[in-house]
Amino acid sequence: MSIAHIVLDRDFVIGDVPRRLFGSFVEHMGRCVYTGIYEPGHPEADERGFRQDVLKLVKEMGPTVIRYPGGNFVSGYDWEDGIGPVEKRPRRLDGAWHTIETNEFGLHEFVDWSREAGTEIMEAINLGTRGIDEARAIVEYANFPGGSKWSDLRIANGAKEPFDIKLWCLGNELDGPWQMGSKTPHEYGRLAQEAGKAMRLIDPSIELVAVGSSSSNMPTFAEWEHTVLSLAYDEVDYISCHAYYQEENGDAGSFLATAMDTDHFIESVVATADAVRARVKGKKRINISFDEWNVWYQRGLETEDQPHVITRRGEWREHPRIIEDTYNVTDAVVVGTLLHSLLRHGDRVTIANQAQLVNVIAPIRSEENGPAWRQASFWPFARMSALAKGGILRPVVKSDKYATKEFGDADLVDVAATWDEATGQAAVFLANRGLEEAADVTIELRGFGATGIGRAEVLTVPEGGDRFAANTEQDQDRVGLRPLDAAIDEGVVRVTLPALSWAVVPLEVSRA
């Protein structure tokens, strides 16, 4: 059995838990929108076509902010196509995903859906094939009360009150050659500066996210952030990060340690942003919007019916079934550790969006005219969104380690923790990366003491299963949370984590 000792001190609070950290992403890609959140005629759909079975799971999962409508899709999207009478909206070819976009679902529909889901909107604009004029027009349409061209058109289209969207992405992955309208860092930085300026002239209260590197492996990484922020520092509030991970060649050890890469990515971008701040003598601090992250099997699983890397061959279809990864226990534990990394950096990562919400590399799956269910990766997100409140504690961890091919030595036990002084509630989130051995974990509290333990739960390999166990349409509850024994012994919390597991231990605490 491996061993880990964790110290949590109430004076080691790095900042408040940012509620936007638990965000998600809805893109016009595959079946995320159509037959995902929206399917008129489905037995569970309301009069607007919103699937209530999916909405119920979304509310249970608890995303706080949702990025829309892309993603790669947005770099060729004309937002005007998705407003006005549905029967008059054009059918378009979407080159990003080689599909036909019907535009049956657009801005008004997403605003209505978001209000029912209880989520904030993070609207992305097209700075690939379009530019400054379109950027200011959509802000006027969405946020201006009335008495102008675009705001009056919104009212005529049935929305008297402004949408009041505060969070805007200035494009998507424009550092990538796969992106329509991709740009050099200087080209994008100037465009972001001018588009942001024009948008703020319409609504000074909005917050703007500049495009950062599509991954830390991009050849322009760090140079991109430095150049873009040097040009657009005064106009933007956030710089984005994107990262996806998968198990490579059966190397589960490195896969389970990928949060170490996330840690490095975040800390590198923070260092770059702060260096630019010093150079331009900026008064504000640029924070990070980690607005795409997840496990995504991009290589090695392509089939004709289920392409994981989109090709440009074949017929143009409406909402084809693409990148619908089925997530297993190992994937869910990795998702948990990625959430730990984001939370541990919550003083600077103040927005994050798991990509995507339904069907497309998603924690929720649905079938056309069929059921909706939770994937294994649903559970770490749902429990952390519900329980991570108050302040973020900086844990001191002494854990047994294991060797990885990609990242060197990694802690067997990965940890994040929060403490809400107002309610006296703390939450400790734990992952055991060990494939074979359980982990004996002790949690020492300093400056406060545990007076009780709430509903401790663990996600691990089901009885009689293996690490590739997953939930499917036929077996929707094979992987989930089960009770975990935890005890307080002389003021120290003790828990044993099964091999390959993610767990949460809620605590009732009082000041010492």
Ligand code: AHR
The other form holds:
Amino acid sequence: MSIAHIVLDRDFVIGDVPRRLFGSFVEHMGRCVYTGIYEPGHPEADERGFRQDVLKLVKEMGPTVIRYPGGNFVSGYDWEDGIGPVEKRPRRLDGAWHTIETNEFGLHEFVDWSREAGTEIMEAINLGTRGIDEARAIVEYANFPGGSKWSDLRIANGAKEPFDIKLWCLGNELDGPWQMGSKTPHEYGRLAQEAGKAMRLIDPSIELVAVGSSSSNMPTFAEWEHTVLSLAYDEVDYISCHAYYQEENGDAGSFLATAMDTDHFIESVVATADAVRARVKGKKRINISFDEWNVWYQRGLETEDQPHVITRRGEWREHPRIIEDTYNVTDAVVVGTLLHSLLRHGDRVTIANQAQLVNVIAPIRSEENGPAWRQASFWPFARMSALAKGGILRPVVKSDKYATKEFGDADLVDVAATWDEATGQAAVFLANRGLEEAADVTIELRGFGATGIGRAEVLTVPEGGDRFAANTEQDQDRVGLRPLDAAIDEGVVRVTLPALSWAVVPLEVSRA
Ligand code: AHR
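Moving on from the form predicted on its own, kindly provide the form predicted together with the ligand as a structure.
Full complex below, order starting with the chain above.
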């Protein structure tokens, strides 16, 4: 049995939980849109083709903001192809994913879908093959009330009221050689500044995300952020981070500790952004939009010169099955710790999007003309989105450690916590990275006291299974949450985490 002691102090609040931290991502890639959220003719689809079974799971999972329409896709996308009468929309070749895009689903459909899902839109524009002119046109189309070329076209296309999209991404992964229209940091920094300026001249209320590094392993990492922000500091509000992780060569210990890489990535980008702020004498702070993160078993699929590109041979097809990873218990625990890392840095990471929402490396799976179900990784996201409310507590953790090949010593128990003063609810999110040993955890509260424990739950290896157990179409609930015993003993909360587990302990607290 390993041991961890956690101190939560009412005065150690680093900031409010940014609700946009629980974002997701819908890309026109594989089966995320087509046969994912949208499938006319499916028995569960409504008259607009929105799959209600998928929507139900989306609402249960609780994403707050959804990035759209890409991803690599957006860097070759003409958004005008996806508006107007559906029968007139062109079929186009999407080079990013070697796919035929029918454009049956476009901006209006996504706005309608988002309204039903109750999610905010984060719209990405094409700064790969296009530029400033497109940038200002789409903002006018989406946000201007009427009486101009683009806003009148929106009205003619059936949307009298503006979409009022606040959050915009200035392109996608333009530091990556795989990206259509990739750029040097200088080229991109200038373009982001000018595109951002043109967009804000149409709607000054929008918030802009500049493209950051596609991973902290990019050769231009940090130099990219420094140059881009030096050139575009005044126009942008956020810089993006993207990170995907996977277990390699059976090294589960390192994989389980990958949130340490996320911590390092975030802290490095914050330091770089703040260094630029000092140099340009900036008044505002640039925050982070961690707008793609997840577990993704991508290595082994790429070619040497194109690290992010999966094999794109064969026929051009509509919505092919691409990167439909199945997530097991180990992956779900890692997803939990990645969310912990984002939450612990929630004073500077104020937007984050798990990539993606349905089918494509996603917590929700669906089959064409078939069922929809939750992957194991659904659960940490769903519970954290529901329970992380109020202020973010900075936990002080003394945990037994274990040695990893990639990151040195790592805490066996990983923690994040929140406290909502208004409702008197706190939530402690815990992961036990130990593959063999349970962990005995004590949580000491300072400045407030625990008066009760809510529904404590744990995700771990199911009975008779192993750490690779997963949910499948045939066995949709093999991995899920089950009740966890937790007790208050002389003011200290005690809980035992099974080996390899992610857990939540909701608490009722009152000021001491
Ligand atoms: O989410 C899958 C892909 O990963 C996105 O299209 C791209 O931005 C990233 O490389």
